[in-house]
Partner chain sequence: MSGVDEGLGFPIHRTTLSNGLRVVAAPDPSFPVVAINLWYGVGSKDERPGRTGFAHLFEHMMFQGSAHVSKNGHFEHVERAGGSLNGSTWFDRTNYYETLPAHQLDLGLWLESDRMGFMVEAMTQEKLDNQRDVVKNEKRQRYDNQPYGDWDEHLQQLMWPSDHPYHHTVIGSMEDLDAASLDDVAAFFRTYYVPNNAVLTVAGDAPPEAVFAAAERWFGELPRGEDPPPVPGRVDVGAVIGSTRRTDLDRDVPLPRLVVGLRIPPFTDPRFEAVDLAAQILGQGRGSRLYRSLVREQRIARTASAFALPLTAGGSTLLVFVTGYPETDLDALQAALFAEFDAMAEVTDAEVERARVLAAAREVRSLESMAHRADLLSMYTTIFDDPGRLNTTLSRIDAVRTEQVRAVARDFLGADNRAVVAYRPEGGAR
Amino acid sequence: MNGVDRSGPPPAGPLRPFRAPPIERRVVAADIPLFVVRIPRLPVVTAALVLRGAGETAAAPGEEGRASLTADALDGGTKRRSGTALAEALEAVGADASVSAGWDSTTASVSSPADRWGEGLDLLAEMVLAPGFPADEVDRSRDQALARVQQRSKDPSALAADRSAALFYADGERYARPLQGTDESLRALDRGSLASWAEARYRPGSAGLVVVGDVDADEVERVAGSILAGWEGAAPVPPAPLGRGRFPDRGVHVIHRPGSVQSELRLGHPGAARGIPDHAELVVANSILGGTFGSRLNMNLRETRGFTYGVRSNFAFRRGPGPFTVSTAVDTAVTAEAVSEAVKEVERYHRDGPTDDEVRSARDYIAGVFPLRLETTGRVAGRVSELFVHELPDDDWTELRERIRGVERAAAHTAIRRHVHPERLTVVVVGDADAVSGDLEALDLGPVTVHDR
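Chain structure, single chain, in the form predicted alone:
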């Protein structure tokens, strides 16, 4: 026995100081902004080529999923190599490459051993600047995308996410549609569609390059400039979506799944853009409402009432107002009670705001885990890419943790009142309408509309 009291958890220690490594800015071929973050302790280098003109918001109506499918098909080969040869070349230098398209950009990234990062970047550039789009590989990528769409239509959680987006946002809003496309839109995309998208959108005029790891900025500037020399043109960055809501008042929508034993719940509305000035305050405020295990929503619906294994609230920060969503899954029998408690919790929080203790605890938690979220070169590259996509100042990267630590109760309450609107919540229930609609109507939360799947 060493005399340590093990009857309760140990007290939390003081927060350790943390300073994010600085960003060195340069410009390489075709005026491409270069962001270099030197982290000498890591033997891996991650390079990310960020294309701001190639996000899904740039895809026209009827072309849903064009950005995602084009990104998926890039590993099918280049004008010089087949897909197999490309994979072998990446393997030969120990590099791992990936390409993904989001709402605001397409990002192609590669992680390589520190002594071979230039070779990894060269292969990544070949994928983006000279894609081959072999017909059989495009067909394979499209078939996989169609299978994912079919799978999402049968997965209650994915179905709730897709249908809630369509119900939160007005017709014509980009965020109302599924990021990955629809069965109809994907079937209309062919090799020519993908090649023309890459030709028009994969251009340096709206691109940026992020390199993170044990590298020297001067060397990165020289090597990247040589690799990207001759890349020309510009792709316009589409305006940020307005994020108009579909409904002015609260209402309930039931997506009918006969025989469901559980209901997937989504409550929300268009939320806030990443570039809002009170981002730090809103992050702290949302953490208290539903961002952590000890949040108000989770304590009420899980710990007190036993309705669910977990419930969360989230702001999807994008260039335009991404959705604010409360999400959970509950037994069919307690669907209406769970919806009622979630709405009451949001209303109570909106009216009264957080306590000083809640704000202090949330600040310490977010500031404490902040360094843990920057443990890899890939995560650091992702955070720096975010600065470029959202046109944020460099000190947003270095000062965010301190701004989080400076959030006070009144500022957190103001942020939640500004960005959360209980009177406009759209409630989406994916479940058995025959079993839940009557109880939902009795809640008097607005009209209850039943939709076929």
The other form holds:
Amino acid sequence: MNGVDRSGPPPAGPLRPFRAPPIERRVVAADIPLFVVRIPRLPVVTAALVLRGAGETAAAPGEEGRASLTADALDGGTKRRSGTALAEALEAVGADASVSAGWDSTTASVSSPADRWGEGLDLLAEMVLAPGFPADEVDRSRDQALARVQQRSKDPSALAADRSAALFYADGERYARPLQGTDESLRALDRGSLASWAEARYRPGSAGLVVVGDVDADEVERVAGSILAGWEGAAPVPPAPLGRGRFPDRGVHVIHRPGSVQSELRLGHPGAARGIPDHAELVVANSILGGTFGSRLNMNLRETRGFTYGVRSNFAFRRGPGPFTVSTAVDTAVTAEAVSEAVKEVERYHRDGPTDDEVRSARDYIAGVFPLRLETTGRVAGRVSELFVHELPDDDWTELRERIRGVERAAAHTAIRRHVHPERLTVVVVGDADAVSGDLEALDLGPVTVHDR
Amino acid sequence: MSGVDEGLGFPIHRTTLSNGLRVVAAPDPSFPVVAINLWYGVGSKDERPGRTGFAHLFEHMMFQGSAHVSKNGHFEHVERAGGSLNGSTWFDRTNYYETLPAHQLDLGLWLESDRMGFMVEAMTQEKLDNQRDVVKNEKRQRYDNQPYGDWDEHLQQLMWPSDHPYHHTVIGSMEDLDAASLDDVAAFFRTYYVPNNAVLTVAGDAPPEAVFAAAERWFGELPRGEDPPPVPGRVDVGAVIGSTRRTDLDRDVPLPRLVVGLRIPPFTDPRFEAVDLAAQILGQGRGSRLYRSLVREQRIARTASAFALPLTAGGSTLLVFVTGYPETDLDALQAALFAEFDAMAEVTDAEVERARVLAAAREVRSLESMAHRADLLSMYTTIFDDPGRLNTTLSRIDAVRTEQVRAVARDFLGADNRAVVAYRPEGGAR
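Counterpart to the form predicted alone, namely the form predicted together with the partner chain:
Complete assembly follows, chain above in first position.
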């Protein structure tokens, strides 16, 4: 034995400085803001074209999924090449491209070897600026999307997410409907609706370009400027959804899935938008409730009681108030007990707030993992895109870590009291109603309603 | 030349402590984190009959505290330090890893060495019962309550003889888990969790001499164990399955799906890179043959993918997933899929060239993650005794010739080597 002291954690060495790498801002082509972050660690570049006028919230009621389906169909080919020729052209430069629509934007991104990033961006721009939408490829994309809807209906976790959103939000609220549309809304879309969406919404007026990796900002400005030259027009950014809730009071909803060996649980209500002034405080506060392995919810439901493989609480930060949700899957036999424990944890936390020690620990965790989350060019591009989509000031990039470090116990408690409402929790259980309803009735969490799957 | 073609040239250093622990240091000061990664040379392949699932249950127990670390102390210390961590169990190995701010290297090594040296004394029946419940819920969540959740159980039984270590799944059987006792935990620990059956890698902002000194400080005093026993059962099997086999399952699934397993040479075989590229050409991305043919042209599949698993016990598996549409006929889908297998024997130079470029680019991109880099280094050291293999990955990809891809396609994609698990939606179309 060499006598090393194992009795407690060893002292840490000197803290290494970390600063988020600087963002160089330029403007290219039709006044498109360009954000370049130079990270020369590996010969890799990620470029993301962010279209703020083309998020799902820009689609009209009844057209849910129009943004997503259009984004999906871009792989079907361009005005110059077929879908297969496009895929081969990307492969030949070692590039992976993807286009996806979220609530607040459509993002087209491509990762390429550093010496071929311009070719990668050129192909990406061809997809977005000159989509072909061949009829058979559009039909295929729609069939794929419809099959995905069908798959979600059988996947307990996806089903729970969709049904809880529909129950958390009022009728007419976009967030009540699935991001990527429903069977009905997708069937109503055709080639014309995709082409007109791209024509109207893929416009530079509300677009931004983010380029991250082993590149030089001057070169990016020159190359991107030439690739995007001639792209014109504007697509308005839609107003942020209000996100009004459906129920003023508590209630329990069982989505009947006969024979389920587990119950998927979702407890929540409309939450908070990304742009709230107390974002940092809320992130710290939620981390303590259910954001980490060591959180209150996970310690209780997993480590003390063995009810579940894991439980989380989460705020979905969007331009409007996305849901606050506690999510887990538990053994059918302990469904009601697990719901009861989860509600009690939320109530207790709401009433008493975190301890100083918990706040210190959460701050250290979030500030510490901050650099880890900026490890890849893709992640940095995602974070910079977030600044652009939510119109956040640059100091949200440079100062967020310090802001997190400054969160105090009282402020974290205030954020929870402001954004979490235990008396309004809607409880959604996807499971065997025959097995779980009786016990749920006995909980006194409001009326229990059973719904068909 | 492309930047990715010039070789990787990561500095890699290694040493072996007197107790047999192999230590790899991969310094990279460009980012202030360290990725700590431990591979133990034990997985589900080492489990005995009646104890399936035990390697994975044991992995859970490794987070339940050790002599100087409380239950869940591992998570608390790492999260508090601003790190992320986890572990995973697979067929051939169990890994444990944490990524920490670089100044917390000693914290990570304290935690890892405490459980390598002093785990058993902290075990209690209560902890075992609790984690058994957690694992059962993991199985319910990830397998039993999931559409298609039982594919691997059926596929492994079709692909491997009953005495082969890949015949049973990593998650194992719940009856076996019920039978597991504290004595099993202690015996498993003494047998497999010894320094001479482990590799420790530290990648990131730490100089190699500091890594080696810290490794000696924390792990040096742990005693070497016996050499672990050979893998139980029969590892040597034929190069191919021997026939086309199929299990049909009527299940509450949304869409018809085929899961196909083909026996391929083990990860250590020189043909593995060619198999890997064949899998990519067959079923990775929108330029792949399955996407082009089944998804885009014939439109009988919603998705299709193929990839080769890097397994070592006498053989490995090339996995193919094809999901149809509600009206897709499973036999027609299988026929179309098999036609693509057959056609792989005529793969073209242009396809192989594209596949090489894309594979190299993806490999470089994956190395952006320090944790992934550390995991690969542990893997190459465990399996090849050569962490430097990381730096030659691109040249190995680049060396694959069209004729080699055709040869592996002929040898391993044939009708004598296909195991199929077919999911038919209950009450749906045939």
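None of the values given here were measured: they were computed from a predicted structure. Residue numbers count along the first chain shown, from 1. Only the largest set of C-alpha atoms that superpose within 1.5 Å between the two forms is called the rigid core.
Engineer: Using a superposition on the rigid core, decide whether the Cα position of Arg19 changes by 2 angstroms or more between these two forms.
Structural biologist: Comparing the forms between these two forms, which are aligned on their rigid core, Arg19 does not shift its C-alpha by 2 Å or more.
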